[in-house]
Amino acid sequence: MQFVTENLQILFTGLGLGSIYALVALGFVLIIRATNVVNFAQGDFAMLGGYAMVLFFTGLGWPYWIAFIGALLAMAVFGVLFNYGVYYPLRHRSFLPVLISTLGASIFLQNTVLYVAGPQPKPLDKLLNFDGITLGGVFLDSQYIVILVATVALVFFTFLFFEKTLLGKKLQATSQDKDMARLLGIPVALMIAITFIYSAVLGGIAGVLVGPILFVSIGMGSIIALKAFAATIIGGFGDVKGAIVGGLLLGVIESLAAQHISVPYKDAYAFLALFLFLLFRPQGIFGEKVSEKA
């Protein structure tokens, strides 16, 4: 009884750890759809969001659902300076001039939060005032739930938005094919700022909800950015419902793998694990195998 109250509770942290991913993970793959490149900025997305609700929640006192509405109100104004300053300038050269742009743009960034804020990681307060509950022997968390919901209520939200508004069919339209798009009338440069706008928004919602768990700091963008990109790729490569489920394979593995194995090397088994699939399963669990003709 105790080994599966353990491994429940384990199962828990990793869904709350692997929903983090997957809203990162759900920010690659827009990008990655609407541009045919990587944006290896994502992860610094979640690390400004943080840092902007630090801001306005500790630093100028607001109270916190109005701190977490400024501090996503930023992001969006972030995801439009970052469309036209390092996507559109690139817009029609080939994938890696701009891959490369995203990667300048993710050490610019760091630097400058680190200049602006310092080296100290930042502590934010949990949304709910209570420490969480406990369910057959396991205690649910109270930001891990809160994490859990919101990813949740994103994911309804996303597939609402991309499958039954007309926006959202212009988004998917300009993702498919952006030459016959603009033969629609679709006005490709807007669909792909308002895809910037709410992956950067995704981040900044990914970045305060793990702000209390694992601190505001430098280096928490990169070490998201990298498992949720594994985990864009263990989903396969490119597909929404992959990016999420991989997301959460991801943390429930690092999770089960930390308990059972080894806590030091926890960072480690994601890699592994994206190793194996990369071995076995190069085109991810939704990935459909394409093959070349000789």
Contents of the next structure:
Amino acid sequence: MQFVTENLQILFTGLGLGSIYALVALGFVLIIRATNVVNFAQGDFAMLGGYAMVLFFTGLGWPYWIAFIGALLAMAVFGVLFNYGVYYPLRHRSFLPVLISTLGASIFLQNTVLYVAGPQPKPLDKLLNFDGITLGGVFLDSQYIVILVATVALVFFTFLFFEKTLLGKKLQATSQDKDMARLLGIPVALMIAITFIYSAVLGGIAGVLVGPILFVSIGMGSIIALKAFAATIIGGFGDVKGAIVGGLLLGVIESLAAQHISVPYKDAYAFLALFLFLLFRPQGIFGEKVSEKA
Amino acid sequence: MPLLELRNVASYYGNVQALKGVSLRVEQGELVTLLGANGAGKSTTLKTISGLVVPAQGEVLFEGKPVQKLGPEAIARLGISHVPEGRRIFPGLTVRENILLGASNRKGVPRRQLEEEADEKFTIFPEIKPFENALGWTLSGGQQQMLAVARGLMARPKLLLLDEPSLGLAPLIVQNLFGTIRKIRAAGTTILLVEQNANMALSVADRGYVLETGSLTVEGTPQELLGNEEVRAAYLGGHHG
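Shown: the form predicted alone; wanted: the form predicted in complex with the partner chain:
Starting with the chain above, the whole complex follows.
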């Protein structure tokens, strides 16, 4: 019994952390599909969201929800700036210059925040005013509950948006064949800008959600992004379902392995899982075996 | 005033000159075909009209206004619908979704009306109706071609550009498709048709041009082109008639 509750406890924590990876991974995948580029600043979207929340809530003393909405709006504006500053000028180039541009943006953002906010990690209050609930011997931390509920809601919303609306279909068409989309009169540049906004907001939400657990810090985005990137490969590169499942799976693997094998190597297990997948199932869970699309 | 007019258009692909001063016109309501061998510049001509290729020289006039500086999105909004070579179906969208997106050049049309128009397209192309919820990549070549034309018609084009619709299709399906092209034209849509299958194209066209390595060489009615020795030798297999 002790064994079961202990592992359920770990599973719960793992799913919570995995949700964060999943949200960032989802942002990765949406941008990969729209632009064929891996956005190395994806993790910094989470970091910026966290700092925006700290600024509005702790710094300016706004009510939590207002600060949260403010942080999301700030991230949406940032998504526009990122699109036009980092991606748009290089949109006719191959993927490499764009990739380097996002890498540069990542370094720039981290150092700008370091300059403005200083090196000390910032604490952030939980959304709910209670510690959590105990259910059958398993303690459910309130912030983890918030993370899980928010992730389910966001995944559901993303599904509705991309699968049920014409705008979502236009975004998909843009990611599948840009020239054809243009011939149909779909404003491709606008579609890509919307994708960046959506990704930035998703990343920002992940940062606000995880802030109370990990502290808000300059480097928080880097480690989350590395794991989210591993999650996109494990799930199947460029696959939306894969990003979510891969993220959750990594969170669980990491937590179980930390408990049962060794805590100090916590951050290594995600990459061990990545190695094993690359060796035995390089196309990932949902990926198809195609080397290069025509 | 012709619906479409090209004046001395020159276009390049990188350093290669694909069009060397092409001038042609398409009148309102006409079905004009552009014939020529592989690499003659037929597809480049269509891409120059729809804005995918920006001409280095010359003018493209649509309804009398120059459009050669506009991007493909803007040109689509003016009412030119380009069904490109290779069909270019969105592989990960369903057949119905592919058709619905064909109307992306029209602003503010309610979803319900688009769904009704999509249903009309399925009456024109009943062969693809059973697959309306299947993903685009699962269709056969012939079905994809019908889907591509159906999607092109959703734009309610004033001018429909069709690039090699018969390519890779079985003869019976080509017959069927050209029957539909005839009907589309009869319903009032002006069409510029690029084809390698010259016999088939001339059987539906009002006029035709022959393009050779980037320049137009012959122009005329189907009878004139069919009677031209050089054209017959080059594009009609020589032994026709």
